[in-house]
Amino acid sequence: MKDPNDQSSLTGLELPPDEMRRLGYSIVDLLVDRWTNLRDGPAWQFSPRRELQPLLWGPPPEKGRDPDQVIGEVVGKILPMAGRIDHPRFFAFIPSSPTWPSVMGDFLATGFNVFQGTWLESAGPSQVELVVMDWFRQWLGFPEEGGGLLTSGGSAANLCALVAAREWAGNPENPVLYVSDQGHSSLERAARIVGISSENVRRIPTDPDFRLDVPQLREAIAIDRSRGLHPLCVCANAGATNTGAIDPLDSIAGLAKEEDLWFHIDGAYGGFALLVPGEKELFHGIEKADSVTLDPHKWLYQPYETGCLMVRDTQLLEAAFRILPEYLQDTALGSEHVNFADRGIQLTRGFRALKIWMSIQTLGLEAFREAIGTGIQHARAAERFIQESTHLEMMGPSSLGIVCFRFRISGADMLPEDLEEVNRGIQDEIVESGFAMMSSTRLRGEFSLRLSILNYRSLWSDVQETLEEVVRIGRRVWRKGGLG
């Protein structure tokens, strides 16, 4: 009998089974150690290219190296110089904190090397994606004919939505896209790709709570029609990246129907708050959308890259993307067998649904509801803390897990340029210290600090201590600058 560990029987790209197991177990041990000790390390580490390039630059080796040395180099030199986005005090941008079952799902899907473009090559995996899409369909309140596909992220999902909208409208000349002034940049990028000129992307102003102003949207549509343009699609936010704002979805849905526009909702991270009892009413009208972007790799705690596009009618999605070349004729098995390549831009696509399915099956939906709800409660508690502070002020209402605020001494006469200088100093010092990671933004032209509290590991103490650190640094920077 052939010995599987016999080196002479292996090609140059194979490893003996025992060595595969040893290396695999060592990787698992490294990951578990990282997860176990995540809180004890810094929330952020950074190194400029001028320092990293000498460490890593060079030609590829002609002969293979010791795998333990390679792993040591990866863990010692490369991975530490990346954002620790799942750290409990990583409050920047829109973080991701995957569950362990979802990581196992990714490992399995990669190890089994699933090609999930067609049913012929991935019947079981495709059925799992259909199951997951039906879960999402029910959460959104879409009809039975609704469905979608998993994508690399929200940017790809928004692109596919605009392609579907353009095809649905018959590829009109001079199409116009309407987005909130808080809309995600990927919408403008998608517009370029589908042939909507930058001059025909309308950024609609928002109200004091950063929600799209419906009367101004109506006026913009009327003006464009009078100019002979073709209003095509309106994109609303169900959790704006900047502020967490949720647009008046039901009102926008009514206007879109009245004006015969495709209604798309970008709910990339915020849409999953639908799962939390008491929060679903915030999304009234989402069930009327023609398409919705969701990002399970955000507030459904999945690894990157796990985005999603959902549509009310999957036939419209397939009408936009389905192409059957001769070399794929064997994959046409009938309409009951879904080829996910017919629903989006990828033919070659991995088994993204497994991680979602495994994590929900293993942990239960209740655990996800509780984790999302806890993030929302932490954000509301942060807002109360800021409102009660004599050194902090809100820059707008908190929404979902997002809190925008700044350091400002109550009663002090602080010039706008001084405010920005102090808050920039706070931002720089906190990030450089590694204590916490938070990002900044601008709201109506004013510099704002910003917390995105989405991590299921984050405790209220993590949020409170970060806010207290903002105050401590702010007071010192303020005094050091001779500003007070």
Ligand SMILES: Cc1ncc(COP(=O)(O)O)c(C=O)c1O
Given for the second form:
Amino acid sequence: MKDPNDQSSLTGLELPPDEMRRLGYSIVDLLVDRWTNLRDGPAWQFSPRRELQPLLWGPPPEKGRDPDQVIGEVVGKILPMAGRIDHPRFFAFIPSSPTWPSVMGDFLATGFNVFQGTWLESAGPSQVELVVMDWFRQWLGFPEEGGGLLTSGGSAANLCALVAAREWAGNPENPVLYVSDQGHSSLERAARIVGISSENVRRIPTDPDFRLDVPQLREAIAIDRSRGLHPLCVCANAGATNTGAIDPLDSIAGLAKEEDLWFHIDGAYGGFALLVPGEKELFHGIEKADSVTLDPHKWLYQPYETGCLMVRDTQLLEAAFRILPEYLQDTALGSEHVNFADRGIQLTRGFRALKIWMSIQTLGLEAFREAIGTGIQHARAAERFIQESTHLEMMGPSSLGIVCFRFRISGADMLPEDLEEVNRGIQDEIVESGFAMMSSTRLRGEFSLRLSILNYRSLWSDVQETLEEVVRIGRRVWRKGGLG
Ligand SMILES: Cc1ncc(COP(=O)(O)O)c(C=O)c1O
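With the form predicted on its own done, generate the form predicted together with the named molecule in the same format.
Shown next: the complete complex, the earlier chain at its head.
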């Protein structure tokens, strides 16, 4: 009998089964060690190009190398020089912290080499994507005709939404897009791609809580109509990346209906918070949207790249994207057999639904609700901590898991430029120390520190110690700079 481990019977691109197992197990061991010791390492690692270039440059080898050496190089030189975004004190930008079942789901989907573009080529996986889309549909409160697809991320989902809006409106000339001044940059990029010029992207001002101002939206639409432009779509935030703000979705839905606009909600950052019973009310009106972007690789604890676009009428999405060339004629099995390639920009797609399905099946939805809810509670506790501190101040209300604040000594006379300098100094020092990772932003032109709390591993002590560190560094920078 043929020995499957006999190298001479294998092509140059194959490995003997025993070796495959050994390498695979060694990687699982590496990952589990990393996950177990995540808290002990720094929250951020970085290396400039000039240091990495000599380490990682050169032609591809003509002959293969020892796989253990290759893995050693990956683990020693490459992966340590990446943000540790799932570290419990990584509070920058929008963090991500996938669950273990979701990582296994990705591994399995890759190993089984699923092509998730047509039913013909992936019946079971397509059914699973339908199941997951139906869970999301129900969470949003969309009707039975609602559905969607998983995308590479929120940017791709926002793009698909604008394509659907444009096609639904009959591809009008001079289309106009309305977003709040807190809208995500991916919307503007999507507008460019679908042919909405930058001058036709209206940035509607927000109220003191950074929520889109509906009367100003109404006025902008009227002005555009009077100029002969075609108001096409309004995109609301749920919540905004900068501040976590959730726009008044129900009022915007009413106005969009009155004005015959496509109503899109960008829930890439905050959408899954509606799973938490006590927070659901914040999303009132989401069920009236024509489309909603969700990002499971954010607050549904999935690995990259897992975004999602949901629409209230799946037929509109398919009408916008479906094309059937001759060479795919065998894949047209009738509308019951969904070809996910008909709902978006990818023909070849990975089996993204598996990771979501496996992680919810394994861990249960309740654990997700609790983790999301805990993140929001930590943000509220951080807001109270800041309000009670004599060295910190809020830059706006906290919303969902986002807290914007700055170092400021109460009662001290601090000039705006000094405030910016000291807060920049804090930001730089925190990041460099690796104790925690934060990012800064600007709110109405003012420099702000920002915490984005999302990781299921983050404890209140992680947040509190980070705030205490901000105060400690701030006091030192303030004194050292001779500012105080
Ligand atoms: C509100 C919002 N929309 C869209 C995006 C873009 O999503 P992605 O990075 O998954 O493409 C983000 C990313 O942070 C976001 O926060």
